[in-house]
Each structure stands twice: as structure tokens, then as C-alpha cells.
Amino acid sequence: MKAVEVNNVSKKFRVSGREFYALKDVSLHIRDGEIFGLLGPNGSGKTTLINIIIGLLIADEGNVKIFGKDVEKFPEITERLGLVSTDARFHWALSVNDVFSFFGMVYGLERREREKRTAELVNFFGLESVLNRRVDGLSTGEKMRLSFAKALMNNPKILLLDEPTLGLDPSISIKLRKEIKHINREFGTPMLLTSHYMREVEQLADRVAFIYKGRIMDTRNVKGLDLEKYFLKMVKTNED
């Protein structure tokens, strides 16, 4: 079964009176249970695609299906997604504990379940010392850990990981990668992963697609692939 289907998706933006394609005829699918890597230079369309998958943007053409349901026709299906992103923003005046409480309520968790889930995630991500600290006082790494923990609050059926270890200490990055693998193996949770760390994608992904200037240029199995050489070759090939 396909957990995510992206079918001929195109998206245009207008900047300074000129239109350009952020995505052009993008098609890919994520199989149930796999980790799918998406590689490409900055500005290639990775985040735009994720925003369309989660319903924050509407495609100009094409469609996205989650477990067979069109995101535009059944927007409630996006409640089954969890997003970890370097662009995650929380209100500056909220404490870390407030963030957990708020998103727990958004996800419909009863108070006892919210508190139980919060305690589990705070312990795993090492957020005990900042639980009562305001978001604007957190370091980049602490904010990223909070973003990851928030994404797991509702035990999502699909995880979208947009540069999940960016700005984290090496020890926390290793721990997060192990947790990503654990969630995937234990629960069969399909995931979409974007990362600039080639080694990270090699360790985690089953398949990878290369996106360049809004187009999917190639899709490969990761096993046996030297991703750093592959990435550099793809960039050079498409710039020539």
C-alpha cells in the first residue's frame, strides 16, 4: 500500500512580478513502512512539497493522496501526519510545557493522556531542565528537540522530517536517528526525510529521490549507493 502519493504536482509563485515554478510535474510515492529520502540543493522545492503534502499550500496542478485519500478533498487526513521542521515556530511567550499542553489539546488528547505523553517525550528528549522555560529562551538545539517531541505527541501514522537533526549536538543527533529507526521498525511508520547530511540519509532511508529546480530528476534505492558522490554527480549533471 502507498502511504503517500504525489501525482504530477506543480506549484508556481510570483516574485517581483515574475512567475516561476517551485515544483513542476512532481510525482513520487512513499510505500507503507519505508523511509523515503528527498535530496536537493537549497531552493529546489523540498519544503514546498512538504507544505503541499500537509495541506499548508494548495497545488496548482496534480494532487496528493494520504493512504489513498486526496488531501484537498479530505483535509482531515493530514491529522495523521507529524512534521519535524527547522521552520517550526512556537509563540515566544509559551513555555515548553505550554507547547505540549496546547498541541495535546489540538490532537484531542484527554488531560491524563496529555500529561503521560508529555512526561514520556520530555524524558526521551532531555527537556526536563527547560520544561518551564519560555520558547524564546531556548537554544536552536532545544527548539529542534521540542519540534520533534511535538510531532510525536499524537503518535502519527506518517512522519515528515525536514532537516530533523539540523543544529543539534552530535550526541542528540545520534539519539534521534536511533529513535527514527526504532519508530520505523517497531510501528512500520512511513517517513519522508530531507537532509543535507548524506551519511544520515544513507543510514536511514530505503529509497531516495533527487529534486532539482522543482523537478524530480532521479529515484534510487539507497542500499549500496554512495550518496555524496551521487548528489554531487546529479548537481553537476543538471547544471551542465
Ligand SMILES: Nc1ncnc2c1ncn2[C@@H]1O[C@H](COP(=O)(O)OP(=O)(O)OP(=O)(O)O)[C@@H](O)[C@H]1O
Second form
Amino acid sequence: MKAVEVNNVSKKFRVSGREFYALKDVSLHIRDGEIFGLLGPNGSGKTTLINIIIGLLIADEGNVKIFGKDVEKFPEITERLGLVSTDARFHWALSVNDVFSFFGMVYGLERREREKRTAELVNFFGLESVLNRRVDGLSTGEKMRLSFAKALMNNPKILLLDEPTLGLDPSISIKLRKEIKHINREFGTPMLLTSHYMREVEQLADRVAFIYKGRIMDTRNVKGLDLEKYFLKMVKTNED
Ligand SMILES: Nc1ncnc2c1ncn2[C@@H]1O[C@H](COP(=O)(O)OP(=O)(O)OP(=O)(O)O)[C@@H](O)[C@H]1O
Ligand SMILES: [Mg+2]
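Would you mind giving the form predicted together with the named molecule, to go alongside the form predicted alone above?
Everything in the complex follows now, all chains and molecules, and the chain you saw is the first one.
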């Protein structure tokens, strides 16, 4: 079964009285067990698509299915998803520890399980020293690590990674990429990944799609591709 199916999705936004398509007739699918990269210039619709998949935005047309279930008809299916995003915002007054307790409760983990999972994730992401700090005072990288740890708390069946290593220093990026690969290999967790780091996508993704001004222009296997060249070529072809 396909993990994620996006069928003919369109989404319009209105900006200063003018409507435009952020997504136009987008179709793609993520196979069980694969890492699928979504490439495209700034503003091409990648985050909008992720927000529609996770149910934060409603598509104007088309539908999204998670393990065969329509997200609009079965919204609870989105509980299987974990989202890591640069847009992640936590209430400013919460401490890092509060974030873990809060989401642990939201995910329905028993206290002992919550504490065990929190300890594992805090250790892995090196968050010990900021546990009692307020979220609004964290650095970009610390917020990103917290976002990643939170997304893994309920052992999601599918991961949506929207620029997961943006703003991270090289050592934590390397560790995180290894962890992404490890989760994928060990549990077969399918993932949707957006990133502007082409080497990262080459390392991680099995297939990529190229999106331009809200339309999918191409989908292909990554093996053997130089994605930087591919990206530049796709931009040039579509500009012409
Ligand atoms: N809530 C909104 N209201 C109006 N326009 C929006 C909204 N969200 C996104 N857009 C616009 O829709 C388009 C797609 O934005 P989106 O954030 O999906 O791009 P992206 O591919 O994720 O870009 P980036 O690589 O910079 O993250 C952009 O033109 C953006 O300005
Ligand atoms: Mg984006």
C-alpha cells in the first residue's frame, strides 16, 4: 500500500485581493519504506503541500490519502504523521521539558513511558543543557532539534521533513542525517523530505519530484543523479 497519495491537489491563496495557485493539479505518491525528496525553488509550494498532507491546510481541489485513507474524511489518520519543520512554533512560555510533557500527554503516553521516551530523545539530540530553558530563548538549532525530538515522540509511521537540517551546525546535521537513514532502514518509515541541500537529498532520498510554481514538472529515481545539476537544469528549462 502507498504511504501517502496526493491526487490532483490545487490550492489558491489570495494576496492583496489577487488570487494565485500555490499548488496546481499536484499528484504524487510515497511508497511504503521510501524517502521521497521534494525539490523546488523558494516559494514553489513545498511547505504548502506538506501542510495539506498533515491537515493544517485544506486543498481547494483534489485529495490526500494516508495508508489509503482520505485525510479529510479520517482526520485522525494524521496522528500517524510526524512533522519536522522550520515553521514549528511552541508556546513561548513553555520550557523544553514542558514541551515534552505536553506532547507526551497529547500522544497519550503513560507517565513512565513519557519520561523514558523524553530521556532517550533529550540524550540523542543533546538537549540536556536547555531542558529548563524557555522555548522563546532557544537558538535556531536548538529549536530545530526540539522540533525533531518532538516529532519522534509518538513513533510516527510517516515522517514529513521540511528542511530538517536548516540552521543546524555540520556536526548535528551529519548526526541527524544518519538518524533519518537509520529510522528509515530499521523501521521502514516512509518520509517526505524537502531540502535546499542537494547533497543531503542525494544521500537520503530514493526518488525526487521537482516542483515549479506549484506544478510537479518531473519525478525520477535519485540513484546516479547529480542533483545540483538536475536542479539547475530543471529551473532553466522551466524559465525558458
Ligand atoms: N498563508 C498564505 N497566504 C498567502 N500566500 C501564501 C501562504 N502560504 C504560502 N503562500 C505563498 O504560496 C507560495 C508557496 O509557498 P511555500 O511556502 O509553499 O513555498 P516553499 O516551496 O516551501 O518555499 P521555500 O523553499 O522558500 O520554503 C509562495 O508564493 C508563498 O508566498
Ligand atoms: Mg518551505
